[in-house]
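Below you'll find only one chain, the form predicted on its own, shown as structure tokens.
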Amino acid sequence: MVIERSQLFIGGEWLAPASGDTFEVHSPHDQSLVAVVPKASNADADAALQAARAALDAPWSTSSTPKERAELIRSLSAAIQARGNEVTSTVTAEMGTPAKFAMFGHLYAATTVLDGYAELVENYTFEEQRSGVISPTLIQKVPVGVAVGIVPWNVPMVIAAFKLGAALASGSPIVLKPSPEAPVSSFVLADALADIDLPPGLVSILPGDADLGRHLVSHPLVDKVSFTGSTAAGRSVGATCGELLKRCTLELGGKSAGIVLDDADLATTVPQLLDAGLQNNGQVCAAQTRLLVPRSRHAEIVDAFADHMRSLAVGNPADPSTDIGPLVAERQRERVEGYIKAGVDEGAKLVVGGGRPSDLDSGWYVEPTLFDDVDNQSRIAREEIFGPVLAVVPYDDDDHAVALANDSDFGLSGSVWTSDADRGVAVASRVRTGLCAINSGLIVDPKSPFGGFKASGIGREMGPEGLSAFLETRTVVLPPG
């Protein structure tokens, strides 16, 4: 059944769009029509931002208590969970997420982020008094203003929760712009928002293209931009925000390294590390796609990686046994296949995969692919592929491993695998990334700051740092004495 929507969620209401333009969403699995949804226009954006500006001066933003904000966020989390099956089936249909990952990696990841913000806001210090030099002062944390959140297609519900949770916790109205590739889940999110007692004007959701994004970012009513996407697009957003002096958070690309130390237990390391590189069909910004392995155990580790990758089931993402589904679009498959060719041309050894599954006649599928003996200066080691392609880079000792991990334009995520936790902490603490896990494939923690060094972005999301990014600091000088 084709999903059809005719209205947009503007200022907390379902309203007719200003134009009749639509997005058609086709299944990455078989190219069948999944949905037809409205394409938001600049006029819709203007209406949403006017509603948000009015909400900024309303009681919710000016005087709601942390407890009231927490209750609203928890009610949204519960409303999303109540639509859990709809959320998971939607992300599987619109972007090919395997069903076994959709529940945890899309639904529960999103609601856990919201629950984390609800707990945080109840305990956050929004006001404190200081002695001052001449007079006492009152330091206040107030809403940053009208915010725009630009959401990518790969984990749309989760990234929306990153931005929506912080905005609701701060009291800042927000306009979310989902991508054209995966807009359908944003309507499920809007349905959940309509189910709760949402203050007028506080949230709008406008699926749109890059032109709409540029309109929102440069709009004079916007005070804060939170962007998740490619590094190239992030540079453009950052340049606009810099010119207009808008606050911005940029969560961009990655080429994260999983460092396997020479004492690692392969039985636990291999499945978890490969999952950290291949989850969501490899379409994750923090995916650990560079596998750094010691020369002393090189052949043994590569064989273990290869055996595990050959065991992965590739196919219909709606099948609960599927491990790897299709890429989101034909252009994405062409991009990934271009990188596979580049890897071969640059002299890397193709160990597993490299082609299209022979048993699948349709869909944007690429086999899980493993390269060995990869030069850390090669394209497949330096550029974000965004597909199920992993590169093994050998190293000599711990210092060499750290140097290779840090020899990257990016710095988003990573991991260290070892039988010695202290050694793992010592190595992880030298890796210049926003997050580095030890003996865990976890690439984000919902209660801790997430973001990157270098070309992986500016600022942090989640945790107190993520909330602070949606707040302004104000000093009130009190009367002397």
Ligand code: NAD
Second form
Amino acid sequence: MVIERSQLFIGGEWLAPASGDTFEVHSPHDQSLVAVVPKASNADADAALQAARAALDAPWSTSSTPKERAELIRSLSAAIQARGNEVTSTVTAEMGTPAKFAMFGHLYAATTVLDGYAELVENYTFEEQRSGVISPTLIQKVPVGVAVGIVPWNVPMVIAAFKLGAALASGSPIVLKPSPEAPVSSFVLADALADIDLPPGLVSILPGDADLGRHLVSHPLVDKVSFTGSTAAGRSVGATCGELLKRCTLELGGKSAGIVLDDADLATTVPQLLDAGLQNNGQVCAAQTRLLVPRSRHAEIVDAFADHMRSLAVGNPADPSTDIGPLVAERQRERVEGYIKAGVDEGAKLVVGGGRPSDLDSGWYVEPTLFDDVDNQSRIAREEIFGPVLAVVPYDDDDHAVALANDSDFGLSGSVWTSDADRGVAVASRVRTGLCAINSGLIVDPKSPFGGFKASGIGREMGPEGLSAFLETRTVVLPPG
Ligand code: NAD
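Right, and the form predicted in complex with this ligand of this protein, after the form predicted on its own?
Everything in the complex follows now, all chains and molecules, and the chain you saw is the first one.
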């Protein structure tokens, strides 16, 4: 059944779009038509931003209590949970995420992020008195203003939750812009928002293309931009925000390293680390795509990786047994295949995959692919591929592993695998990324700050740091004496 929507969620209401333009979303599995949804225009954006600006002066933004904000966020989390099957089937249909992963990686992750913000807002210090120089001062944390959240296609519900949770917790109205590749789940999110007691003007959801994104980012009514997407687009968004002095958070690409130390237990390391590299069909910013392995155990570890990768089920993402589904679009498959060719041309050793699955004659599939003996200077070790392609880079000792992990333009995530937790912490503490996990495939912790060093971005989402990014700080100097 083709999903058809005709209205846009603007300022908390379902309204007719200003133009008749639509997005057609086709299945990455078999190219069948999944949905036809409205494409938002600049006029829709202007209406949404006017509503948001009015909301900024309304009681929710000016005087709601942390408890009220927490309750609203919890009610949204519950409304999304109540539509859980719709959320998971929609992301599977629109961008090919395996059903097996959708439940945890899209639904649970999104509601956990919101629940984290609800807990946080109840415990956050929004106002404190300090001594000052001549008289006491009151330090107040107030909403940053009208926010825009720009969302990529790969985990649309989760990234929307990053931005929505912080906006609602801070009291800032927000306009979300989902991407053209995966706009359908944003309508399920809007349905959940319509289910709750949402104050007028507070949230709008406008699926649109990059031009709409540019319009929103440069709009005079916007105070804050929270962007998640590619590093190239992030540079452009950051430049505009710099020019216009808008507050800006950039969550960008990655090329994260999973460091397997020489004492790692392979039985637990291999499945978890490979999942951290291949989940969501390898289309995750924080994916662990460089596998750093000690030369002393190189052959044994690569054999274990290869055996596991060969055992993965590739196919229809709606099948609950599927591990790896199709890439989101034909363009994405061309990109990934270009990198596989680059890996071969640059002399890396192709161990597993490298082609299209022979038993699937439609869909944007690429075999899970493992390269060994990859030079850390080569393109497949340095550039974000965004597909199920992993690169093994051998190292000599722990210092060499840290140096290789840090020899990257990116700095988003990473992991260390060891049977010695202290050694793991020591190594992780030297890795220059926004997150580094020990013996865990958790590439993002929904209650802790997440964001990048270097070209992986600027700023943090989630945790108190993520909430702070949606707040301005005001000092009120109290009367002397
Ligand atoms: P993209 O940069 O092409 O697009 C992301 C979003 O930005 C889309 O909504 C798009 O329409 C919009 N956009 C593009 N150019 C814009 C511009 N100049 N101004 C305003 N908006 C613009 O990225 P994508 O292909 O949708 O997503 C994949 C990328 O996102 C990968 O690089 C991935 O690493 C990154 N990502 C990062 C994180 C993170 O938290 N660091 C999370 C998920 C995805």
